[in-house]
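Encoded as structure tokens, the following chain is the form predicted on its own, with no partner shown.
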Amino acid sequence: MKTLSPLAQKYIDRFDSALETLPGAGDRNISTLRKSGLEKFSKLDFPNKRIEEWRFTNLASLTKGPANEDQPSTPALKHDAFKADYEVVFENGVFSKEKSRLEKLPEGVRLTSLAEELGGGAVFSLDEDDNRALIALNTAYMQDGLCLHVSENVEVPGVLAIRFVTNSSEPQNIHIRNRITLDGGAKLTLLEEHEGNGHYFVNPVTMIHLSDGAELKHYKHQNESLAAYHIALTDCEVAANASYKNFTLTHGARLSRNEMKTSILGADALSKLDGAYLLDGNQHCDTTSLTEHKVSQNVSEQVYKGVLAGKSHGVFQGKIHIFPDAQQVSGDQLSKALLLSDEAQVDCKPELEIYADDVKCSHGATSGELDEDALFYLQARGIPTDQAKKMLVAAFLGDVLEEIENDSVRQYFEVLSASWLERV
């Protein structure tokens, strides 16, 4: 018999009677997905670092003991509200009705909690090909969440935010699972945000579909506390003039990963998947992405920009793969970083895996320090040396956060990116 981490054994032996309080308790198939869920989990324990996908990030400390009593439990940088046209909030991981603001949704928008669709009987299948771990452990404990449907055509002015927000006065673990569907020519700008006071663990799981001709700007913020672990997966269905546009901007958390994959059904779709995360002390951050490709004339394409100060250690895994006869297909991948200090540390694999001929392709990933011959010349001109610094960190950001296409998105990721400046 297997012998499981301490954590998955632990989630194994309290199952039963975590079951009984989980939503959607007393069904008997929500119930069997769940064990399902359970099931594979159990076979597969933690990620550890013999998972080719995993052999830059180290889940021990999550996995092996208590967690991260040394770190400071406050969130990674305090800063103003977004200022949203709606309003989801999550806290510890359940719906607050209270604190949501949605009254102003057009029709054709409906948005439940996982909870209420669990308790209504609703039941989600389990992808048994799928073999990652965490994906399987979420089903099997999966709490709350959204449920988002925007109807054929309907265009959602503004930005929907989603909150999560965890105040934890002694560790725990919470299990998200969100899923979002647009329709045939929907339009939607959606900013996710994570934030934290405490030791805990997060496992958000998002499952996103986009209909011909859909449209979907996805921000996401991560601010986690720095005691934190967040561990984050995304998939993304693209059809056939549809396109998904991501950002993400990380500064929180011990450990983060946040896993992106996107499959491009139809012609004439585009995937666009850019980032960037501001690392001190020694926080860990991985972003891994997988863009399939699978019929042809569509295009994807990813940046992704880390500035590392500290003992901080940065992670960039991104794989294009393209389909058998998936032709005239586009795919461009790049990483960017720069590293602070000595002591930080970054490791990049950029990947292309292609099965067909006539395609355009390109990847590349650089790391460095500061171009020294760039601060003399701010330091001749009277600059001085920290100044002089941190414009070069932010001239070097710039041109990935000139990606965000929502104007008010854009401002709010530029300032927080500023104030991380400040305090490094």
The other form holds:
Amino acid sequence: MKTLSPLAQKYIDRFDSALETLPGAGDRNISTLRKSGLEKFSKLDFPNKRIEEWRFTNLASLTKGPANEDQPSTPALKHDAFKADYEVVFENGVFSKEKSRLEKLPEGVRLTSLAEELGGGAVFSLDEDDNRALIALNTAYMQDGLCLHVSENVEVPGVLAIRFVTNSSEPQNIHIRNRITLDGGAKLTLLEEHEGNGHYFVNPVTMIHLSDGAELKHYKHQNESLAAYHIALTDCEVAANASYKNFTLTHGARLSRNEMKTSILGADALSKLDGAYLLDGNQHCDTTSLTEHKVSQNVSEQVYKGVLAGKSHGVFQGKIHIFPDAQQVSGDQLSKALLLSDEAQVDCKPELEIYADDVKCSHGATSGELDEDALFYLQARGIPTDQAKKMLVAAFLGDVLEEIENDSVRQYFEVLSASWLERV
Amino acid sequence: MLEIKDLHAEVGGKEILKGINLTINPGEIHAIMGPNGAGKSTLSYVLSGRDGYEVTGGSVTYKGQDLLDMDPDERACSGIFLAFQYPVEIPGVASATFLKTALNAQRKFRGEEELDAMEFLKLVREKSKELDIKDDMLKRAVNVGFSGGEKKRNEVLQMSLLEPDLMLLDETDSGLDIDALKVAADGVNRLRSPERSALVITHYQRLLDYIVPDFVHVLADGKIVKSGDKSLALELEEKGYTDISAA
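Next, report the structure of the form predicted together with the partner chain; the form predicted on its own has already been given.
First the chain shown before, then all remaining chains and molecules of the complex.
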């Protein structure tokens, strides 16, 4: 039998006792589900660099032993909170009814916590997944998360914020499972935020299902402690005429990964994944996407931009998979990185896998330094070097932030990016 | 105002300026003419402090200070303005933001109060009008999608906003038709004053019909080989550089 990583072994060793305390304890169906997850995980272990999808992201510092205590455990960035219309708060991975503000949610929105659902014996037909170890682990250990259902044609006005706040004096592991379902024609704007203090590993898994004509704008702001590990997986199914628009702003965590799998299942559907990552020190951020066009006549778009200072490392892996007979599909992908130091590094791997012949696809990846000519031009007008550099970085980020349709979220992300720049 | 003594400079290990001597007093306009490759643009970059232009000998004193010791932004704030031969396009930075940032950086440097958005707008509108620049240019990104003429006019606009003491014009005439040239020259002439000086670098005499210099120098192979008044420019136009340099 192969030797598992120390952290994987720890998960396996304490599973039996964990089963008794995790939500849904005593429910046989839930136990069976968790056990199947653990079994799968124990066969796989944490991904390592020999696995193609994990070539550029090394989890060894997480899996090989106790967290590195040398890391600063301060939050990545202090900022004013976004003023959302409704708010769901999870503290250390557990739903906080007191801190959440949900009274204004319109009729037709059902919002519960996963712990509540599991405790009530509800067994979700959780999508079993193909060999993704971190989903299997999440199934075994999921403790709480958001269960959100928006009924047919209900348009939720404003922005619903989901805040995951972690404050840990002791190293801890948090497995969150969210489930978001929009029925036909439903519309929702979501702001998912993660922030915290201390050493911890958080593993949010989110399953999204959008029925015919549904529209979800999903904004994510990742501002975890600079000692934290944040490994998120988001799967989204997009039916005909539906649209999924995601924008992820990352500037927190020691190591983070956003893995997104979007399946486009109908005509005139849209998947739009954009994001910006701002890294410094020895931060690592991995954006990995798989976009599946399973039928004809739909569109996917992706634009990611990264700004890398210090010894940081960025990864972008984007795969567009067009299934046989998925004709008249367009899939575009662009990744740009701006390196502010000689020691920063970025790895890009765009991939197209196309089995239909009437499609339009593009991908591009660039990385470079600040334009010396532009920098000198600004200096020659009296703008100090530091300020000139910031102007150029802000200009680089400007057009990807423009992709954010919601005005208040866009302004919020602009302010966050500017404060990050002030600190670098 | 500016005193250049035996200035030597290299680019990429190659000596381009081989001992330049030039003194510009307040209120004077000097023209530097010369064939391609003589070192005209190098001189303008050395004076404005661009990276990669290494001074290997000599000195430059500006208003009594060692100019070569100053950063590019300090030089600009102290009143040196380089009008670029090829103004740089900066996507994502709106012209108005750029102008306001530059103006306020210079005001701050001089210990003056920064202009607020309204004051700035009023000033920039006034200056744009003088130069026949449309307001919408201010909303566009710096030089992006500008025609050659628009770019040069934008340089002159920046100059009239920043009101420098020493204007360095690097081939401001290149790529301009005669109307655009007149507008640009007009902008420079408007700034002429007994305290303000200019160094006009040009390949052709044409620009000097509109910006009339007090002195004309011929730069060849990294040295000033001949100096005179404005009639020297006409002589050059007639005889070409070869004759003059050989003389």
